[in-house]
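The chain that follows stands alone, in the form predicted alone, written as structure tokens.
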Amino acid sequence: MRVLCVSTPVGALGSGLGGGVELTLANLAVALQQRGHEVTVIAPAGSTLPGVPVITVPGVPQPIAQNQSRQDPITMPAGGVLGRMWQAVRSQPWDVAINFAYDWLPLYLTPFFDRPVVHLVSMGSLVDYLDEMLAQITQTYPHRLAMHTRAQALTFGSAIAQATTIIGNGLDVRRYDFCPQPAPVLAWVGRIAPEKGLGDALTVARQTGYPLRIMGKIHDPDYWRHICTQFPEATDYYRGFLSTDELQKQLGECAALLVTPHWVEAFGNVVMEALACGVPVLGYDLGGPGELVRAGETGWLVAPGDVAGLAQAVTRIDQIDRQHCRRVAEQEFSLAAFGARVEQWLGRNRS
């Protein structure tokens, strides 16, 4: 198949502004290439994706859905890159287009193309008008939606969840080195924004005496300043926004990864990245991470917001076999397994 991947419009690939969508798109493109498909990506100007042809489009980034309330109206900034990217879709040859934007325009345009436009939804339910548009898609085109986990799909209600294909996620496990002997340090990885709960992880670090490696894009500078006021040690802990190669090195050396979302994560790419390095995951039993972590096997889960429980879980890190974490990553999150799931989903939309 000729597969056209239309990226998130909130920022260039490689900038970190797209969060986990950037890693998902990169791995999906390579997984489909390995299965013999021709993949092209349309993305905002400044995007880079080694080994995959990228058509870059200039324009104003689209506001992200996380910053909207449920009843906010549709936003379309002047000179917006979202509309320009979908103009570019019209001029490209493709058999199926995969939309990675959690936004209104691709959903609205779905019936106006003579070829299938399918949607990989990257977040749980956040905005009412998107829920409504997703419901309309499932009624007319029952196989066009895919999501990463069942927990994510259920945030949109049972009707949408039943019509959604669950494809999980994947990565090139070979890029992640197994580390059998960790340092006495914890890790936290993600966009630095309120919904990611970094303050909880810093509280756990204080209570347990473990230093915390903080890695990720500072998405909300005001929130980061607040965190540094509350936890002055955060400045020393912060390692920056890292490339995959540097991230896996820093992450792999850690005794465990803390996952502390204050919202329903669709998947939790960092969970599979940690497991690929052999790093146990300690997190809230919420959303995607709650589905991915096998309690007592690859980490421990506690109730959402239970910081004391998370600190207690740190004392049980040694009960988790790091080699087993790596094996689970190889079995469930390899590019071959991910590519097979995506290919099956796309095939259902071409029949």
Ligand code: HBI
Given for the second form:
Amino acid sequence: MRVLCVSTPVGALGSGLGGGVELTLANLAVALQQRGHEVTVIAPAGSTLPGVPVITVPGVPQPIAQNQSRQDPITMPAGGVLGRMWQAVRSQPWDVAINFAYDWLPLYLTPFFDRPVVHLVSMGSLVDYLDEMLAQITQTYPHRLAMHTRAQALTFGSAIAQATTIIGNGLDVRRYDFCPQPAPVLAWVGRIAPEKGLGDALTVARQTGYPLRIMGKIHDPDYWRHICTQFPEATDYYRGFLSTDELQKQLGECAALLVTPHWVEAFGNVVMEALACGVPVLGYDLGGPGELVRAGETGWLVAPGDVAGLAQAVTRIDQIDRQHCRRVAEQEFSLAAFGARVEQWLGRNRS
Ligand code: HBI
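I would like to compare: after the form predicted alone, may I see the structure of the form predicted together with 7,8-dihydrobiopterin (HBI)?
Below, the chain from earlier opens the complete complex, with every other chain and molecule after it.
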């Protein structure tokens, strides 16, 4: 099929502003190409995506939805890139268009196209105007929505969750090297922002005596300053926002990854990346990570916020087989496995 992927409007692909969506879109595009589909991407100016044709569109980036409160009205900035990207959609030949934006406009436009527009929803429920639009779409088109995990879908209520296809996620496992012999170091990977719970991981590091290797984009500089005041050691622990090649190298050397979300993480790409390197995951039983980690098999799960429980789980790291973690990543999260799930979803929407 000719598949058109319409990216998130919050920033250019490759800028890191799109968070997990950037990784998901890149991997989904390659996975579909490997299955013989013709993939084109529409994305904001400045976007780069090796090996996939990208039509870039200038315009004002969309304000991020996490900063909005539930009853906020729909935001459409003048000269906005989102509206212009969907103008570009009209002049492209395609059989199915996949929307990656967590925004009102693409959802609203769904019935205005004579070919299927489907939506890969990238976060849990945040604002009423979006929940309302998702409900409308599921009433008219039962297969148009996909999400990463059941936990994410359930944040929108059971009616929407039942009409949503769960496709997990995927990555190119070949880009991640299995590391059999770790150093006695714990890892924490993610956007450095309040909802990611970095303070909890630093507390676990203190309680267990392990150093903590911190990797990720400093999304919220005030929050990072607050963390460094409370945990002076954090400055030395910080390794920066790394490329995938560098991230997998530094992550792979660690004894375990700590995942400490304070919100319902839709998926948790870092869980997938850790397992691909053979790194067990210790985390809160919440959202995507809670659904992805298999207790006693690929890591350990504790009740959300149970920092002492996480510290205790650190003593049980070597009960987890690192080779098995890698095998799970190869079976569940490979581009072939992810591509098959995506293709099945698209097939259900063929006009
Ligand atoms: N906010 N308005 C808006 N639109 C998006 O597409 C969007 C967002 N916030 C975060 C985001 N996308 C992605 O970084 C996460 O879904 C991963």
